[in-house]
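Encoded as structure tokens, the following chain is the form predicted alone, with no partner shown.
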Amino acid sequence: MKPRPLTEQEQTLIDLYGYCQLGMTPQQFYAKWQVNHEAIAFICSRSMSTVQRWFRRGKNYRRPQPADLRHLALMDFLLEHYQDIPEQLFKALCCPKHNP
């Protein structure tokens, strides 16, 4: 399969989307949700004590990466939003792999 090249919207797109800063720590993401430790782990694909680190103090704090935070910052838009997706995208965008 050959690469579809890309339009200038869409590279514009991705350039939007790589200079983008979105980003929430694991603190604020608890603070403004329900959810506990497992959920968290679960949102950033990290295990239960790569989380627990994170709200550690002293040397065994862990800082989250770049793309914990945007996974939390996604995680909080679609909960934000979710009502407002259309579903057809909602189910493009969330469909499980096993259900084509």
Given for the second form:
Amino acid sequence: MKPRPLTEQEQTLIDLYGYCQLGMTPQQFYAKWQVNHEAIAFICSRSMSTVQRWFRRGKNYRRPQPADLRHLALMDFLLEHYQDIPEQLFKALCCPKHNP
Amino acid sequence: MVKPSYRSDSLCLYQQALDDFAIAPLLTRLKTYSDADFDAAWMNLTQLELESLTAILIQDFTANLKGKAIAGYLNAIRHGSTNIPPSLIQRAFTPPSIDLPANFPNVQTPRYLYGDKLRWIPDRDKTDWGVATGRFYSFAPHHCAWAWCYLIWLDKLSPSAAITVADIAWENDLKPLEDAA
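Show the same protein again, this time as the form predicted together with its partner chain rather than the form predicted alone.
Every chain and every other molecule in the complex is listed next, the one we just looked at coming first.
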């Protein structure tokens, strides 16, 4: 299948996404939603051993990757706004069968 | 130093704060310090003297802050996320560079090979283990230096196997599985 050329608007959208600084720290997410470390590991597709280090202090502290912060920010966005997303659109977003 | 009331939980928090702000390692270093000008072993330092020395050294550091060092550390912090790793305070005062080392790939030899069975060094909780399937060289903000990072394919019996099939970990956070306690 031939790739579809982008409109100017679509190119702007790609720029918006690429430059977007969306991020939420595990501490912010943990303080806002009643979840355990396992849920955070599940959202970020990371092991529990890694997530535990995000919550340590001192020499055992390890920084999450920027991708982890974005995962948590997107999850937070969905938790806040899923009720505003039309059902059909929500299914297209979260149902794996719809992905190419 | 001003100590909190001696309830076990606040004492624990006090100790945690000393660790978080790298004061505990400074106390330990002072206790065993030795060079041409000062040998702690000969001085029989009392706890009060030790704490006073620590406070004076921190005051001295505060009075002699250098913008170049602050800017370097801020740059390192912003490279990753918004959290400030307290371990940064323990670093020597040379502004860290986040650029790929000029001598790459002639840097420190990786400790582990593909196929090695490794586990995360246990902290408090149970840890995960698996097989090293790859590695890459990356800037480690907690060391303010570049380090090897490994891709670990989790064992089916590893606690997080139900959550994810693989994860990445810094070399210093891993140890061979057979060495694990």
